[in-house]
Structures are given as C-alpha cells and as structure tokens.
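What follows is one chain in structure tokens, specifically the form predicted alone.
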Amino acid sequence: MSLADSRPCPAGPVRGRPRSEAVERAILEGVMQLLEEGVPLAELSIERIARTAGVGKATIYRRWSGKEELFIDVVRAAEPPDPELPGTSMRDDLLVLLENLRQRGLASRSSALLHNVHTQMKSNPRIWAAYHENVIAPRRALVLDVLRRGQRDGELRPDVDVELANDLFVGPILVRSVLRPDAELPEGLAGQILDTVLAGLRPVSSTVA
C-alpha cells in the first residue's frame, strides 16, 4: 500500500484543477525520499519538494497551504491506520486499540524514517500541535469513549476518572516506546497491562472474563 492511500479524502470544496491521486501520491513519497536521505524539515522547501516529486510548485500549493500542512499529511500517511473495534466488550475494544498502539511502537523503532520524521515534527511546536489536534486527541477520544461505555454496562467501577484510566492503559506501551527504547514490546503486552490494571479498576463484584 502506497503512503497516499490512507490520506483522507477533503470533506470540502476542492479549489483549482481536479485533484490527481496519483500526483497527491507523488508529492507525500517525495517528501518520505528527502526525510530518507536525512533532509531535515528546516530545509524542506516547496522548490525541493516539487523538484522531486516532479511537479510544479504551483500543484503542491492548490493542494496544501505550505510545508507544514502537507508535512501533517505525510505523517498520516506513514501511521497503520485506526483499527476497528469489535464492539463486544470494554476489554475487547481497549485490547485491539492497545494492540495497535503496540505496534506503531514497533512501526517506530524498526523504521529509521518513521524515527526521524516524530523527532522534526516534535522540534516543530505548530507542525506538533496540528498533528496532536488530528491523530493524538481522536485516538485518546477513542479510548474514552470505550471506558465510559465500560462504566454504563459495569466493566468500569463509576468512580473511576476515565481520563486517568486512559493514563494507566496506555503509559506503558508510551514509556516503552518513547523513554525506554531498549525495552520489549512483546506479544501478549496488550493483554498483561490490561488485565493488571483493570484488576484495580473493576467493580468489586465483578469476575475476569
């Protein structure tokens, strides 16, 4: 799968010419060649971008405003997409979405490019804001709205702070990932942070499933 093909189609107007797929593809993965070769985001211009994607300055602004939205847009691009949740269960949904988080950890550290694209973008305080706005706060929204649903069926003690709770689900995999990259992130990681912090979190009454 080309990078392009998880770029979400605009919900709005298109401005100027049709939009070109095949171009839009052009320009993302040109834009992945220079952060390959190491070109750090300061240095990535429009000029460069089209001259490598071979296209004309002119179509990459009809399609972005500048470097920093279309850079958004690559790194979109480069993550797996959301998983879909079974919907059976509060367990069952976090474990899919911890599962998933569990391997972009390991998307991170095996891929060099995904590495350095995360540390410009994080150097980057707009770029960093506007990616949190679009990939970070829905993902967490996500994971909130599955523990609120728990504590409505009584998976989740009522007392719980979701937003805590979402802390203690996910840190562990963030910690591993991020603060100590010479730790495992092992199959089955999902499951033990799960079943040792709900643990902690159920209803008393309520039994393992």
Contents of the next structure:
Number of protein chains: 2
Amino acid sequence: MSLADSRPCPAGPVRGRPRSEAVERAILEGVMQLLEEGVPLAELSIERIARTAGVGKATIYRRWSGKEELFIDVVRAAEPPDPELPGTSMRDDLLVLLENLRQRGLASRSSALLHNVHTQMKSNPRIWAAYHENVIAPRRALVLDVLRRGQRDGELRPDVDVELANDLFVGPILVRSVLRPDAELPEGLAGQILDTVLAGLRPVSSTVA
Amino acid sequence: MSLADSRPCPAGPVRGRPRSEAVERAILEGVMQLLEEGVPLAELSIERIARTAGVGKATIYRRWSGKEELFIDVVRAAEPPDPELPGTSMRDDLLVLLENLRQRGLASRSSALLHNVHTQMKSNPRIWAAYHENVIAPRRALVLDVLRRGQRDGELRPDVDVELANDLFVGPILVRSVLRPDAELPEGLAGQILDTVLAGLRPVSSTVA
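Right, the form predicted alone is done; let's see the coordinates for the form predicted together with a further copy of the same chain.
All chains and molecules follow, beginning with the one already shown.
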C-alpha cells in the first residue's frame, strides 16, 4: 500500500521539529506492513515498528506521543483523504461529504488492511476513543456546520434538528458499511439519500395539505 | 436476569418433542449465568452449559442443533421482545417498530450482559451470520412490509425506494446505539425521526415550488 496519494494530516500531532515526510512515510508504511503480516495491534510495539521502518525509537517518539497517536495517523493515511468542499450550496457540500463517506465504506470493504485496522481499533477502547476524537468528531462537526449554513441560507427548514439531520444523511451509508457488509453502496447513493431526505417521503398532496 | 417476561420464540428452531418451558428456561438462564460470570463464548461448551443448568447434554441437543442456535435464543430472550403492530396506519406501525429499536439500543447500553453478548457475537462470524439470518433479517423484512403497505395506502410516495426508506428510519437509532455510545436516545426520538423523514427537510416554499 502506497502513501503517495495521501495528504498531510493537518489535525495530526504538533511536532517539535520540521517534518521529514520520507521518514514519516517509512514509519507509517512500517506499521502497515506489520498489520498486513497479521501482527495484532496489541503486539505492535514502538520497538518493533522502529525496527521494521529502519529508524530509531526516538525518531518515532519525536513525532508521535505513543502507539495510539501513531496508529490513528496510519488509519488516516490508509483511508481516502477528506475532500475539499465546493462551498456553492448546502446540497453541493453534503453531496461531496456523503460521497466521501460512501468511498470510505467501499474502501473498508475492499481493503483487508483497513478492515483489519477498523476491527482492531474497535476492540481497543483507548485507540477507538482517540480515533473518535481526532477523526470522526471533526468530520461530524463539518457536516453540522454545513447544515447550519444551509439553515441560514434557506436550504434547510429552520426548525430541523441538525444533529438528527446529520444522522439521517449519514445513517444509511454507515449502517450499510458497518452493520450490513453485504448491502449495496451503489454509485449515486449519496445523491439519492440527499434528495429523498430533503423532499420527504410523504405523497406531495399530503405535504401541501 | 429473569426470562419471565420473554415471549416464546416462534422463529426458533423446530424441536422434535413438545417443549418444556421450564427446562428451556433453565438452559437459557444457565448460559446467561456463565456469561455473567465472564466466561467467553469460545469456552462455553454444551457440556458446561448442561452442568450449569443441571440437565444432560442430550436435553440440550434435543432442543438446539448446537451452540450457535442456542446462543441466538439467549440473545433473543435477553432483548426486549418484538412488539405487536397496531396495524392502524403505516406511521403507527413504524412508530412501534422504531420505539422498540430504541428500547433495544437502551437495553444494550444498560445491560452489561447484552453488551457483552453483542460484542462476542460480532467477533464470531458464524454466530453473527446466524443471528443476522434469524433475528435481524426478519425484523428488517417486517419494516419493508409496513413500508410497501404504506405505498399501497398512499402514506408513502410510490417512487420511494423502500430499502432506502428503511435505512433512513432505522439509521439514526442504529448509528447512535452502535457507533456513538455517548449519543442520546431520548424519549420521543422515534416519532421525531418519523415526522422529519416523512415531511422532508426542505423549507415548505421550495417543496411546493
């Protein structure tokens, strides 16, 4: 697995020295290699990662405070990168965010590494909490921002609970990705969800009545 | 944990002899007791269950083909029972089904046993597949039936994809129950989801336009 396409991680840890992208990449790829060889997360020591990447332990600790933080950057590098928002309308932005979520769902199904990584994370409460705080919570906050802007701009009814709206938009993709691995995540699903939720399910006559 | 309130399991295995409810209950409670004592699923042999329940192994095999089937009945007995549908309208039926899903989410959070059972199931592909086929799939089929009836009766737009509609209704509750254990599952959530999805999120003027 190559990291060539992955973006730098702006939400990552603050480091004491200027980054060396090459060293960082070698370390992240070292962790991926060990995971691909089937080494369980619990046995993934900083010492072993350093040996695999051909660096000293201090080089790793200079960049990450510990295994949890390093592992989260590995997940982030293995996932499709977070998208740029067009900012042209609430619908346009949500479409990009939901399509990215669908792509992550597909990636998690097709990549044994990502699947393995997600499973291991969920069975490790500290890493799961750190992943949640550093990766999932910011993504969720971004959707909530887009929804609030939509309310201001008249694209979303002002009385709608934006937290519930978020869950309605992401729910079908998450449920299919995580809980029903045999369910379809077809092209066009993001737009279908958006238009269905925005329009509502009631027959038009009873909406007007 | 008592099984006194649990209903019989109509979707359970076909047994060769008339049931003895008391024996069955003793066996299910034996499994629960072992789980509560922290015995992992992998170590839960039929022999050990028989000893705990004070019955012979043959008594268990007469009722269940093996550990997977028995374990699924344990989960079913520990969860809030499936509800009766009023059948008065699509909305009424969906409200009962979603409220039951919310109750199951709450039970899974508050009951260490259920939480433990769900975690163990997910880490065992055979049991997870059997649970999915015998418990989750029939529940999902029931929601889809209610939605199709709603389409026939004019409560749901005929062009709506009922599989997507199902995921929109259950998605927020499942996401909060399973993926965001700190999220709220407040009273009234089922009705809020229903009314929000049926009405749609667009401002009324643009719905009419």
